[in-house]
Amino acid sequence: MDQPKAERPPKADYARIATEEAFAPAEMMNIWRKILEGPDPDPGFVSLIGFYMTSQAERPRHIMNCLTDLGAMRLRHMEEAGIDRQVIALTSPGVQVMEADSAVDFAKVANDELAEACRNHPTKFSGMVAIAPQKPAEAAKEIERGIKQLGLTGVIINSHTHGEYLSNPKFWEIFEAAEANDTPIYLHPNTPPRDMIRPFLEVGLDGAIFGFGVETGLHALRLITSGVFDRFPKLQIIIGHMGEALPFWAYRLDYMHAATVRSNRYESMKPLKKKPSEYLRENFHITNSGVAWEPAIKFTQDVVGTDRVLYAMDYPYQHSIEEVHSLDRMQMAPEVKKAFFQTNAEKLFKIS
């Protein structure tokens, strides 16, 4: 399916850099098919990837075709939508649904493929490093290889890995490597894990409509309350979809976190050096991926700062030229709009 026909957005006083754009190597599709055919595949994986890989409906066919393309079709869609650059990452759940050794090996394959595409189109593509959290030491090595040798920028982690969260200190070598290499981690959604997903699946709310945001917002909040940012104060995390609703919860998170700590109710809930909302303002960047809605963008800018809110399209899952037009029309100071579309991304992802 080609792009819906719409007028190309005109040239603007800023470059449009889209910062949550997905790809999938064709070889990964074959690995995913074998997992789906296995004896007990993860129900969220079946619901998400099983649907996209088998449905003959127009939208999933379009998405699957676009994911594997890092050339002419992607560039044509960017041109039609007025997108000057994509920051590309391995689509969810990436290698995190695989067993550990395969995940480590294939992360390298995916990173090599993406790095080659970025070399082929240096003014159009930037890429993030995919890692296998299943083996944190190997993940740390791949971050260093991806940043220093391949020229990628940023790290993609598709939320939980077999139901495990990065708030567990066994994963913190990953944060140490990201901080040491001065590169952000994009915490991208995954479907809720096996022990969380049933109520979502029962009513069709497990994916992008709601389950993604609930699961990834939980993950981000777990990082905050576990003390990750007290241990790694320079670490920067990116979350999409207008912060998976966390900016809208900031007041209540501060109030209830303080009350819970005072009550000594949970062994896992210890005092932090700052309020949860302060970590949102100092350790998080937020993209509007999938949310082309001016009121939400402005509110989030008010909460975390205009220097921490970035544009993303969410290609190819949400690819709408009209959304680009609507964001161009936002009533916003020119320097703030340029920061949103261009300069915040340039600074965060070291794009020159």
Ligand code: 1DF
Contents of the next structure:
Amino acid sequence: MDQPKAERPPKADYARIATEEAFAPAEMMNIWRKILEGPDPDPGFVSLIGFYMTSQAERPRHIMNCLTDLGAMRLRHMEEAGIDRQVIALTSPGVQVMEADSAVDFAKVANDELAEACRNHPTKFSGMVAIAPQKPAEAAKEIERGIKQLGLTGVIINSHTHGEYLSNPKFWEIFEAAEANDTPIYLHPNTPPRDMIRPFLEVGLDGAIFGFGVETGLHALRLITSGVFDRFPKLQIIIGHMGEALPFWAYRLDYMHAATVRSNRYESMKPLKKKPSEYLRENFHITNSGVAWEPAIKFTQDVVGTDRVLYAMDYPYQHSIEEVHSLDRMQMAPEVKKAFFQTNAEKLFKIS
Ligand code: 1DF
Ligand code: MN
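Could I have the structure of this protein in the form predicted together with this ligand, to go alongside the form predicted on its own above?
First the chain shown before, then all remaining chains and molecules of the complex.
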């Protein structure tokens, strides 16, 4: 598994910047283990992390091995796959499954560790700030520390926090801090929360295969319909996996949102300044993490614009050199392909 399975992709006219790449500090596994062994752990957490922490199968062992490495092995895997730079973030669910105080403390530990790796390998690694949404005021402070003092770029939020969504105004200090520090937030998947997961879990669809996308697409849509972007018009959210399918929904979202608002059906669905699809085009960036599929990439470029669609590998969960080759071969104008692989990421994450 540790051997490359395909030829190293040749140098291209663009740098390949992968923007949804995961790491986990080794000490986080100990905290996670205690949560798994504690009373009534979250069923999605048990299904996902319980599996990765105990399975002896080849794929999970390879992934666990890669997650904790921020040095030689990761750099070799990048080299073998022709990846010039990784934008690295704390793997899901990160600190969001912890109780509030340890979440706040451990986010700082993870950010210090990631920042150090980025300082050691400044041309290879960029890193995002992890925060504990459990304590929005602390999260806002950590965003500022991560961006201004640690030199990190972007904020990672692994979707819901104990079943709560950022559409709730109690979390909006986080958005205020993101706007103030001019940094995007990567809304990365998590397993569906306790009150959503049963029909997924009973047929094995709760993880990255489908449950992730449903849960995170819902989260992103809740941000739109709750009016987050009317309140924070400059806020930029990044979503992976080809926008968790939202671009494909855009037409129907616009139609049904307007129809629902017009008929005063829900107290919770108020009029917005713009159509849902306009927020997708103005407040979202979309990565292709895990979707090395030309038609989906082109469709999404068509819906949100070629300046808002970025490359991501999803290392180590989808560690495939073959996919890099197939994306290199996409039939796409050279300047658009360069935007996809390189320049959109450089602008968004302020990489020079
Ligand atoms: C998996 C996939 C797990 C992704 C992840 O984090 C993750 C997986 C725990 O395959 O179990 O980030 N992913 O983004 O596709
Ligand atoms: Mn991922």
